[in-house]
Partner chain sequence: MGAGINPQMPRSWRTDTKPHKFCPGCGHGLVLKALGQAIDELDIQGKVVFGCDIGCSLLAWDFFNVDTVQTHHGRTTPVLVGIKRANPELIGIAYMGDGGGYAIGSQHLVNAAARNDKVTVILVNNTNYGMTGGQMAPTTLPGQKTETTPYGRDVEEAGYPTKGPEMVAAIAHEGAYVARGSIANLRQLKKFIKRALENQIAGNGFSFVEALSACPTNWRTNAAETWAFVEDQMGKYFPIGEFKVPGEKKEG
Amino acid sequence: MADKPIQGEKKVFMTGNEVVAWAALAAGAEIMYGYPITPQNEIMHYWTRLAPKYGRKFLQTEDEISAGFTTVGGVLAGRKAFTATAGPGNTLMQEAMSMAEMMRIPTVLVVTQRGGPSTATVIYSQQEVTMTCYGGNGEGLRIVYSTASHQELFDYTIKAFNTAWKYRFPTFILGDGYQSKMRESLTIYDPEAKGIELIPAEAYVGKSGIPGIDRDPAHLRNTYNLEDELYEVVKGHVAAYQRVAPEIVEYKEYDTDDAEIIVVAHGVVSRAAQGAIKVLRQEGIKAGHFRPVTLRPFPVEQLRKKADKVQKLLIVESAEGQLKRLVTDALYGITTPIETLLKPGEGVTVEEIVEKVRKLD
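Now that the sequence is in front of us, could you give the structure of that chain alone in the form predicted in complex with its partner chain?
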């Protein structure tokens, strides 16, 4: 049995789902609990082929509710456990993620967005933004990374395990069907060889010693009898989340310094936005692009700073305003006009964004 799934660095040409499986291996994930749903299936297919070679485990559960809760169980037992899903499966998993949010359980969930609502398409969308950021009966105390390339799928899947175990909030990789299925070149690597320290897992239950004799028992609950009791717990979680949010927030900017119009987009749509900026700049239009990498916590201050200075914002997404809601919430009080290019369930091309901006100008 080989020690490390990846030695050093390796240039590869893979589908996104394969990338996630390799990244989870490299991150030291010990067990995957999963339930099939398109377009994330090949994450499980690759994991089940690779994992036994490296002493890792897998369980195919009876549904996504079970996959979510068995993942919670695996984490409670002190293992780096993860799962993956999409669409209606994401809906079902929100129940377990709500428990993870309440009990500060570092679950890792890879979401490969498909169309919605309901069964919709199995292909692509960005319509799971609201659910992934705010799904479940809670306050949305989660960490959500929206990836734009296969390299990022690899980098952020590794990072997700570290973020989850460092901050103890449920952590999501928000990919999509295009990233799942298309092939792209990237460099995979052993994170430790690159100086990335892997944060160790720790058991919540089943530590050594007899409870009540050698140590206190772990009595974990998500039920509270009194309103005041719950208020204290949630306020504590919110305060912890707000404290760490500045360390977690990530965003990227392209040509925003002198920009008069800023295109806001996330995930693969960001790639179309980057392409559009190049074309528009050649035409003499001062366009820039702002991309939130973390949708939760959202880069509120960073976007506000930019939005205050430009003449117009254009929000582009493959959904009917889910990113827009995050943006308008972040920009409350700022009077810069906001335009939109909203395409639920459809991809966005460079040409479409260029055309839209030309009309605005």
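Having seen the form predicted in complex with its partner chain, the form predicted alone:
Left out here are the partners and the other molecules; the chain alone remains.
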């Protein structure tokens, strides 16, 4: 049995689902709990081929509700566990993710967005932003990375395990059906060889020693009988989330220093936005691009600074305003006009963004 899945660095050409499986192995994930749904199926397929070679495990559950809760159970037992799903499966896993939010359980969930609502299409969309950021019946105390390339799928899947175990909030990798199925070149690597320390898992239950004598007792609750009890717990979680959010938040900017119009997009749509900026700049139009990498927590202060200086914002997404809601909430009170290019369930091209910006200029 090989010691490590990846020795040093390797240049590869993979699908996004294959990338996620390799990244989870490199991150030290011990077990995946999963249930089939397109377009994430191959994450399970690749994982089940690779995992036995490195002493890792897989359990196919009876549905996504079970996959979500067995992931929570695996983490409680001290395992680096993860799961992956899409669309209706994401909906069904929100109950478990709410439990993880309440109990501060470091779950990792990879979402490969598909069209909605309901079963809709199995292909592509950015329509799971709202559910992933604010699903369940809690306050949305999650960490959501929106990836734009296969390299980022690899990098942020590894990072997600560390983020989850460091901050103890449920952590999501938000990909999409395009990323799942297309092949792209990237470099995979052993994170520890690059100086990335992998935070070890530890058990929440079944610890050695006598509670109250050898160690502090573990208070594991997701049910509270009194309003005041729940109030104190939730306010404590919110305060903890707000305290660490500045350390977690990530964003990227392209040609925004002198921009008069900024295109806001996330995920693979940001690649079209970057292509459009190049074309527009050649035409003398001062356009720039702002990309939130973390959708939760959202880079509020960073976007507000840019929005204050430009003449217009253009929000582009493969959804009917799910990113827009995050942006308008972040920019509340700012008077900069906001325009939109919304294509729920469809990809966005460079040409479409260029044409839209020309009309706004």
